[in-house]
Structure formats: structure tokens, C-alpha cells
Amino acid sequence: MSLESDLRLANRLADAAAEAIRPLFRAEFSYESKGDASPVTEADRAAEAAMRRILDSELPADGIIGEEYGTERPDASRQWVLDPIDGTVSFMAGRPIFGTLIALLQDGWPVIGIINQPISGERWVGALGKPTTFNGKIAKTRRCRELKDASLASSGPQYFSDHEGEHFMNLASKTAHKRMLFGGDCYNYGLLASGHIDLVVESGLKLYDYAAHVSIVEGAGGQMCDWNGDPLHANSEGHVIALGDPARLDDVIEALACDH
């Protein structure tokens, strides 16, 4: 298939996920815990069900990772990695700052993203050699002169280790700390691809996480990398830094290794 009609699929995918979550938005559904303790609710699974459908109609070769459903045809080189809602406390909560992530990885490196936020109807799409739009207009990352004028962004303090959080903590006081957002998950990314913030930092993330961020967030201008600075891939760690202007990053990675 060219970029093209992948790109017009992995459209497809979110408006299928989409019309299975708005349904239960602020509605009554199930939910339970999974055993990491984190909730699913029956829109996560019906989103991803939706998705699974679709590619396995139209590309049964192709694999397929995603958040509720596990892994189908591993050894593929084309790997759609699908988080049907990310953000699902935020879901929960009535908050529309949730999204579905679907990305494209060929031989394990991004080459598609999407984060789509359903109730509101904002959609960030990016691709290998494309820029990066958001509802279809160009989005851009900002310029930053300085990390004490970073706005800083994480989906909280939570999912660091105590080592890890005092890393992260040592960055924060170097950046516009007063202005530090926690919450948001992958709609921080989507800002960030749009301009409004500066830096996302977080740890612990899985493929389905971080995946569908590096072509939206590379797209619009800015980068995507581990806590060394290495770029994202299907064998990252979960380490992950994204940065509207690159030329920060030195700074960054700088202050995140400093040893207390």
C-alpha cells in the first residue's frame, strides 16, 4: 500500500473508534480493573474491536498491537499499534482530554500517527515526510529560547519511580515550573505539535503510548527521543522526551541525567 491509502486507513480506524466511544461519553458503562490496577472500560474495548475489524478485512498480513486485544502476527513487518483510549481515567471523569492513538510502524520504526479526540472533535495526523496537520491545517511546534521558559507537561507523578521522579523534578525546577501541567496524556502531545506547549517528559509509557506521538510531534517541527537522546522505536524502553524545539534538547537530556 503507498503512504497515501495508509494514511487514509488509519483515518478510517479513528472514525470507526470514535463512533464506538462517544456513545458512552459521560454515559453509563462498564468498567474494571486490569492487572496493573488500571481501569477498561467497554468503550476501550468496543473502540479497539472496531479498529481490529477493519484491518483484518482489508490487511490481514499486516500485525496488529494493541492496548486490549494483545498482539496478532508479531513477526510482520507492518505493525499497527492501537491505544483505543488513551487517557481512560480522564474518560471516566467526563474530561475530553482522552484520545485514541493509531500508528503505523514499519520493521519497528513509526511512519504514521494519529491522535483523535472524539467529543471534541480534534484530529492530529502525521506521516514520514509529511507535515503534521490538526483538522486538516498545518500545525507547527513553537521555538523556545531558553528551558527556564518551557512549559513542562507530564500525565503525572504517578508514573515515575522514586529514582525517575527525582530526575524528572531536577528538569522541572530548570523550566517555567509554575506554568508545569500534569493530566492530559496524549492530547499534551497534540498541543505541543500545535504550538502551546513546550515539553513533554514521561516514563513507564508502552509502545501504544508513545508510538502514534513521533510521526504527529518530528511532523510539526519539533523531536522525539529517549532519556539519551536515542530516537523512539517498537524496542524503546518507555523513556520518553518530546521537545517542540530541538534545540533545547541538550538542556534537557542535560538536567534529566543530573545526579542528586
Contents of the next structure:
2 protein chains.
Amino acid sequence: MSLESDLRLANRLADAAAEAIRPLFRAEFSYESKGDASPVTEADRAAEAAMRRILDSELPADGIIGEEYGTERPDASRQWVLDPIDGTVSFMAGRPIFGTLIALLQDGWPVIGIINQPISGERWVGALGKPTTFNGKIAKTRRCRELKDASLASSGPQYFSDHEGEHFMNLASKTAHKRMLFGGDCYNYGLLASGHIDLVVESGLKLYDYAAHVSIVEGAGGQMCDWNGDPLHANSEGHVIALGDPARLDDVIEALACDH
Amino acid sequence: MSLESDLRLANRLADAAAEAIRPLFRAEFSYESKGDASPVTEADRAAEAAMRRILDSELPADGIIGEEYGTERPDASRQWVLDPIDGTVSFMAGRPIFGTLIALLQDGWPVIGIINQPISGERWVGALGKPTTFNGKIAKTRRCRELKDASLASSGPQYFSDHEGEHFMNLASKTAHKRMLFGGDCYNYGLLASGHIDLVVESGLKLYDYAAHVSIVEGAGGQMCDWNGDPLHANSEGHVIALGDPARLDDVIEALACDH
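Let's compare: the form predicted alone is above, so bring in the form predicted together with another copy of the chain.
Now the complete complex, all chains and molecules, led by this one.
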């Protein structure tokens, strides 16, 4: 397989998921609560099933790690990581800032990533060694000369433990906190890659929540890592930093490490 | 003036604001911090100026209360209340879930309201005694049989004082808190009017942050009031409840009033 043919396939997966999701947006759909009480809808399931059908038929030797239907062929060196709807709560509320996430891992390291917003038709595509694109045009993160000017986004304070929340709030107090954004899930990482947000910090993410973002953010000139500054791979613990300007990394890690 | 001609004018104001905002979305724009350190951009100012030009020329006797350029003719019985960009932080980050808010007050009471999202082209229009519309079609809130099933939205925990935050979190714990949404500003009220969210609770809102929502939510079958259940008017204190199903109002007020 070449990177180009993998990219074509990844784009087809995004198209298939979008077709499954669009008719259910702001429509009647069934949903239920998963084990952790987070909701899953008919749209999450239909979109992941549509992507799995393509992978099963075209790349039957590759592994799949999906949010809704679990893992297949865990020993394969190539793993497709699928989150059919990242931001299910936004989807359910009719907010068009959720997304389908698709990543390809090679030996546990992300080499392709897609964020696709099926309602507005916005797609970020990243691949190792290539510039990130947003709807086909090159996307670039922006510089951020001082942490105090950084706009910070995170999906919601309710996703931090008390202890993590303290570290996050210490960081937040050192950024442009009047421009801090909650909500947004994957969409925040796309906006960071396009140079509209400087910093995303989250905890408790699963592999399928962050794998796609690595190639997108880094191919746009930014950096992704865990809260210690280590690169993200299949076994990371889900404490995630995405930074538009890698020159601010030490400042971010120092502020996150501090207990006030 | 008839309600119909006022509605036509209100729609023209929304069009004019949208024209001023669109070219600046995800573009280079200047911004600065206001007295309370909240940001204001070139787009906020241009959009409010465009609306004021129309009002000054067509309804020179009416009062205007605008977020950016203050109050004119405060003694007029008719007051146009303008928030050119509600959700400036979202606008600056490139999230298409901010909106232009336009309300007409008669003797301090809201009689017309518009929420306009200029990027996605979504517009909610409410007027006293008329059904609310979303892009020209009738919008309706949804029923919510039990508070524990209610999806709750609020712009962000950072906007509550510690004391208010405790009351809010007590309410949140009695709703479907795994579906709680932060961020969104005015867009939450539109989604509530369209039946996708059940409950929005906020504090610290200014008149221009909530005036437009009253006609929209109530014309869609919902209810808006302050945290005591009293109707909202020009002198309300900015503790706001919007509820899709008015039958849940007592439950909401009881949960908000409780100190655990």
C-alpha cells in the first residue's frame, strides 16, 4: 500500500460515514447509554458500520479499532482507528461541530488522520511528511509568542478529575482565559490546525479520540504530545496537549505540572 | 408601525450584520479587550454600526441599546436591542455557533427576537403572538417528561460566580448530565426552540444577551424566566432560564434554589 492509496481510502471512509450521519442530524434517532452512561446513537453505529464494510472488503488484513464495535486483528502492524461521531453530545443537540475521526497507525504510530464535519462539509486531512489540508487547501497553525496570549480550548471541565482540573485551571489562568472555549471536541483540533486556536488540553481521551489529530496538527506546523511532552501513540494515557506553536511547549508543560 | 413591518426591518438588520461579519470569519481581523477584558473585534463593531445606520435612517424615534455603541433615546417606548456578535470568543476561534441578536422591546417587554448565524445561514425569528420560525419553517420545542432526561446547556462554568456555580451544579446533577453542553452562547437557545436541547441556564447575562431569546423560545412553546420564575424584561438581573417544556419549570427552580 502507498500513502496515496491509503489516503484515498481514508477519504472514502469519511464520505461513507458522512452519508450515514447526515440524514439523522436534527432528525429522530434512537439512542442509549453505554456502560459509562455516555450516549451512543443510531448514527454513531451506522457510520462505523459503513466504514468497517469498506475496510473489511478492501483491506482485510488491516486491524480496526473502533469506538462502537471494538477491535479486530489487534496484532496487525497497520491499524485503522475509527470514531464515527466524536462529539455525540453535540450531534444530539444539533450543533454542527462534531466530527468523524479516522486514523491509520503503523506499528502504533499515527501516519494518517482525518477530521470530517459532515454537515458543514469541512474536512481536515493530515499524513506523515505531507502538509495538512483543510478542504483541499494547505492549513497552517499560527504562531503564539507568549502563553498569556494563547486561546485555550477543551471539551468541558466535567471531563477532568478534580486533580486534573486543578492543573488545567492553573494552565488556563496563564493563558488568555477570557477567550477560553469549552465544548467542541475534535473540531477544536481542526481549528487549531487552521490557525484559529492556539492550544487544546484534555484528559481522559481514548485512542480513537486523539489518534487522528496527531498527523493533522503536526502536518500543519503544530505539536501534539501528552502532559509530560512525550509523543502520542497507541498506548498513551489520554492526557493530550495540542499546540499550534511548538515554541510554547515548555511553558504549557510547566503550567500544567504546577500545583499552584 | 405594524408587527409585520417591524419584522421586515428586523430581518434587514440581521442581513446587514451578516454582510459585515462574513468576510471577517476566519480571516485577519483586529480585536481588543474591553473593560471587563472580554474581547471585541472589528466584526462586532462593523455589524452593530451597519444595523444602527438602518435604524437611524428608518426609525429615528426608536431607542437603541447596543452592546458596542451604547444607548440612544433611552426614554423611547420602543427599544431595539442589538448584540452584533453574541459568542465573540467562538467567532474569534472560527466556530460557526455565534450569532447576531436583535430584539424589539415595547415598554421594556420583548416583542420581537432574531438569532442569526451568518456563516451557516441559520435564522430563528420570534414575535409576540406568532409561531417561531427557523429559516422560515415553524420551530417547536420538545416535551421533557422528567428533569433527569433533560439535556442542559450553558455557555461555560467560568461565567458563574462560585455561589451561582453551586446552584447550577446542583441542577446539573438532576439532569442528563452526560449530555450537558458547554459553549454555544445564543445558539443554544435556537436549538432549544427547535427541540434539540431541553434547558439552558445562565447567569450574568446582559439585556442584549437574552432579550432576543424570549420571543423565540416562547413562540416555539417554551418558557423563559429568571431563576425565581419571573418573566424577563429590560431590568432583569441576567439570571436566565430557558425551558423547552414549561411543565418542568418548578423542578428546575427547586433544583436551582437548593444549597445541596
